[in-house]
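Consider the single chain below, provided in structure tokens and representing the form predicted on its own.
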Amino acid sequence: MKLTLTLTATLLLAAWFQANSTAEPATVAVRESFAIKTKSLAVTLQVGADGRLYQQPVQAGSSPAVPVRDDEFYPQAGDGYVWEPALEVTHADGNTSTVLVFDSLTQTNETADITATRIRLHDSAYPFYVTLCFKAHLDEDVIEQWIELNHAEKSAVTLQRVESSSLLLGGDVYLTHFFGDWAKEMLSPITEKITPGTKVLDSKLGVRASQFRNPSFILSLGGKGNETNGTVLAGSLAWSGSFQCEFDNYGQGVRALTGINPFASAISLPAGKSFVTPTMLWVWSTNGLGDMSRKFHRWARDFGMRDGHTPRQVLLNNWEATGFDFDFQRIVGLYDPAKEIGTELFLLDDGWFGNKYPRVNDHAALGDWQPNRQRLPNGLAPLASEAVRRGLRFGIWIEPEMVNPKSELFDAHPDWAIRQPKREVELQRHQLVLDLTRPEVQTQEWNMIRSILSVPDISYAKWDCNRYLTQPGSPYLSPARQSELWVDYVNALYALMEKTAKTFPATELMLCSGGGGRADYGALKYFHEFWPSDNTDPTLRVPMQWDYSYFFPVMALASHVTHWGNRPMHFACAVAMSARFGMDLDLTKLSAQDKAICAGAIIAYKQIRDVTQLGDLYRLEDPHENFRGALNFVSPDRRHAVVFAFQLKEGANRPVFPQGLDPAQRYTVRELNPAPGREAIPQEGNSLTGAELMAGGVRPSCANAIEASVIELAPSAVSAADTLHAFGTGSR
């Protein structure tokens, strides 16, 4: 009888849950509404009668007019909201609940294209304040979002979790994200429907945040988008530390929560102090992935990177030629071949420093940034001046954040390295990370950077970072503040990068991190470009650069010609030309034919770099899905274009159909730097209208695996519109 009663009770309880789970959630009366708007996106916010701030879900179709409790825009933990919160706080008195109510709204027009919005919220029971900050770029359909917090409680408040953004999306939502590892960055795009439950993309590495996952992703609403169709929303978190992007499907829609990873990162915020989150970037398009990317690229050139409207020069790195084995004469001996082939900038890589512990391999000398007296008896200045005398700019490799235990710096200051007490020290690449939360380390790193970049004629630097955190302990921070290491480190790093960029405005900077470990807009705004991967095999760089281009303009992607993969030199050059062209070759050992191919590629690159780096990108044939990859670039005035075709496997030599051309403009078709022994393209020298080219395509010269073709569509002397006008004038 007892069993029967228990079973009956269970069945009744299950029936009750089933009946109530299908009931409509209680709605909230709306007091007022406003929106964060771009040209084609509106994030509509509503102040409820309860004072809370709600959001109408962003979706491809129409949105409901009346919010429910789960639609809170920036939900807080501890008082009724049961899903993943955007904010989790422990107040000074130990209360773990927060209730934010609307206080005020301020909207101002910074420019004709930029609207700034600040929404101030406050806790209903505590002097605790949250300001939701937005910068909406009208024409680019870009919204920047970040959060500012402060309070006047009696003692410190603990921030357990503070998201940069919490956005509600309605309807079916598909997520495209990118998994990778060293030498495999951005090579494995995954598109999946966000089903009920929680999907998390995160990093717990402290630095080199995008070693395995990238803090950039794409959301497609109402079905999978493609290059030319679909409603898509790109997201990118501007943060170089541990991050978390979480997508919570709780049955009523999808909430995208993005920000600093709350894992082991609690922040103690004293009264009167402010905490500001990283910026979250959202880019919207109702016309597919290509339109979304072009908007993102235009924003990036204006706001996301340094000198985004200055084409990049051709770089030659010495690493493949010399490795660690060089001296003054060996390096100077590389200058004339570099100049002869057309390069404009020479980069001296690792191995130039260290005296007590010479940098003859990667086991020693990080932290000892004095030029090695045996290799460079007179320092860096003579090397740089010799380059400039030959018409080359000179650059240098540095790794400011790192130290080898085998170094004079570590001998003197072992407590300056990040590590855990009472544990055996764990090294990566024989090195440790310096603790940038320590003021002395900040001073030491800045003095090193300033000393090196102040050497006359150094105008470029490659800033590397070859390990991440595995033992995140700070000898400097108190036991109570150990969880602040992850965040304080990155903020101190940004302060150092910003100081470098401001002090040396004419010095070009490359962001490198053991490959593509810092591919994010948090660091890129202080740099001109980043190194996407140590893997320079051009057959893999084609899909890798395709994936990076969803979020970054190609002028930010350093792409070097090397011998990785032993691919044909012509193919390797063509791939590098489609991004920021560089070389890492021993020019003295190249065959005459390969040297001629490289010289021809550099000449061609200089003819089209204004188009590829400052123009609009159209991705045409996805290398992940086809036997070849193809894309084209169009200048802002649409008078000049270039088409790239990369044959990765055997396949029919079919036409490539460019996009974005001016239909009435006439273009002269010509292949740039054609491969030796290959037949000319069928349309070589023809003058065709943009309409004819987009409808009929251009047929590249590549027909076999690992071949490439670069086809310029140069402005013809007389356009179709000019011709029609001339005929019309004559007839009158």
Ligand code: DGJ
Second form
Amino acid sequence: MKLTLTLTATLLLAAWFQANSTAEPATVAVRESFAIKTKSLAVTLQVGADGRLYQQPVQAGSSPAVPVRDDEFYPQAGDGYVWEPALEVTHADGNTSTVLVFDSLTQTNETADITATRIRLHDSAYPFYVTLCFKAHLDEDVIEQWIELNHAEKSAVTLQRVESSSLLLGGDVYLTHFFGDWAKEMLSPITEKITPGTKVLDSKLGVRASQFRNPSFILSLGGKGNETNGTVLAGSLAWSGSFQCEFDNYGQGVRALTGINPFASAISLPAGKSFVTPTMLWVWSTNGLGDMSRKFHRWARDFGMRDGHTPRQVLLNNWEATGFDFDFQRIVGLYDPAKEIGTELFLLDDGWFGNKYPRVNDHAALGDWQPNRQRLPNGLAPLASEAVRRGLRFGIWIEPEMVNPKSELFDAHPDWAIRQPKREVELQRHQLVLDLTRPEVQTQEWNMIRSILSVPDISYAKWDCNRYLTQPGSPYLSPARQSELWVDYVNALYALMEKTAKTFPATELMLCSGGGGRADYGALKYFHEFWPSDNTDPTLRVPMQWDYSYFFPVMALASHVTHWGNRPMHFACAVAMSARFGMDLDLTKLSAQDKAICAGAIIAYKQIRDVTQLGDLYRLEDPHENFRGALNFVSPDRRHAVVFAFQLKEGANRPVFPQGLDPAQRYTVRELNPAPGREAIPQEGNSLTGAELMAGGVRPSCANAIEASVIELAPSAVSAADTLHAFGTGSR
Ligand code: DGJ
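Please supply the coordinates for the form predicted in complex with the ligand, as a counterpart to the form predicted on its own shown previously.
Everything in the complex follows now, all chains and molecules, and the chain you saw is the first one.
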């Protein structure tokens, strides 16, 4: 308390001094100060004498300053603020200005590690209320932020723009963002200084966050950060629809505005109803990108995804193996070879449904979710129970939100699909999106999900979404409410996902959107993992997984061995086992050697998955910049570690230097699933201390392009057999 008063008095004095000694910019006297704090970040807020809420810019190093008008924390359009506003509202009487003044602050400790803050503001002339909400995770340096808004005006208010966050940053700010496209997701990181003007990363795809741009980014303050140094702030918007992240450099600072894309999305909010924005996630570190992402991963395992403390099983998917060409016998024929090599779960992909219009290719049947009687005469149940009988769990592919015009559902309900009147219908992959704002569609999709996931022995599902919106018209919503489609759709989708997760708590769920279109924390909280890309060429997966790992723990990244790129099986397996290991291969057609490599990789994966998936990740050599990529994982107790080296180009073999080990502990070095014909690594079987390993490195067995080496650092005191026991096989 004493500190607050002293600070307030100092700031008042400084405000008076500055107001009386300089002409501009006009400063604002401070009435009250408080902060949203984590262990090493404090976002300092100030209530001005004018009642408005201001923010001290977040920057590398501290430089407290007296606020000026442009430093408003959540600026509103229409009354003096001339840069990009966080809030733009048309009030019931047509007034396009809003003036928010401070009402109250409540801060509560939800747990020893989480402080919740709610700051209530109201319009000085209207019964219009905005609450700025924060959840600060102290140890992880994560701040979750969102906005709640309601009013008691005479009639509806139009929300033109409501940002989830509008953080003010000072000093030089560098932005790292990730451009991509289908099969190239996250492959092109770009780092640039935010110069005066606005830089916008957005999407207008409606039913998915990304295809080209991603709602996750990194800000480096005071200079470019690297893995071990620099002040960095990761941002990720938890929203699976059109988003906008805008970085407005107005000369005195940079404002990062993040939220639902305001593009064509005005929302009419009746009196008494609330509007809640998606959550913006901020993750802070003054020790570079590695520390930042380890905190992000810890937060994600606890709060951002389902069952974040259960290592994932090995999955076999039939998509790349059979495509649409299968029947009961062919699928059952894949089970024994899968079980033989150690796979734990089988996923039946697209093509199992549709009768009047059978799903024999991607032209028909979406919407008709009855098993195809010719292919599966007795439905899904015998396929699932046969898998379980042979020791595999069984999973199923669904795409609940879509309809093919060639389907019984569309024949019966052409008005259930999203489209624009009087325009030629534009299909993507021969399909349309069902209009989830319509209650009958919500019911139809839920009934379909419930009946499929209720089939006995189905314990996994892949939820796909293979197109985005290009003609955002709802035959259900009234003409005046058409602009609400974007937001209403995503909220209805979340209701469906939430119901699915709650009704089927034991069913594991994979999020997929024609590749990585739904790599966001909005949907992930209902899921266990997501599909990062249809591109499974392991040479591209190395940089892709590297980039995703800034934001997501590897247990969330489905990584399958396929024939994409025709890479050596050993390399493909090493890349896939560094994330959530799966296979998408016809095992009946593999050579004996490749089969043995896969089996060896599965044994190795089971041995280290507790470490890779529950431990800390250290990114060591960036595959975008080097001839190889290298990383290591360390178990939470630092007793067990694993090093991955993925050589992409020719280059001199040299040691990889692991990080994060216990310097005093001894680790036994051994290569897991070594590639046939390669010499043993020089340190094979040696027992070395963490200090020795971190200083001297481990030399991988790979020395040529498209070779990989996976090296376990097991606690020396424990024998190999005990290691398996002590760290678990990760089985469920
Ligand atoms: C797109 C997904 O990304 C693929 O893995 C596969 O499930 C197909 N859809 C099936 O149509």
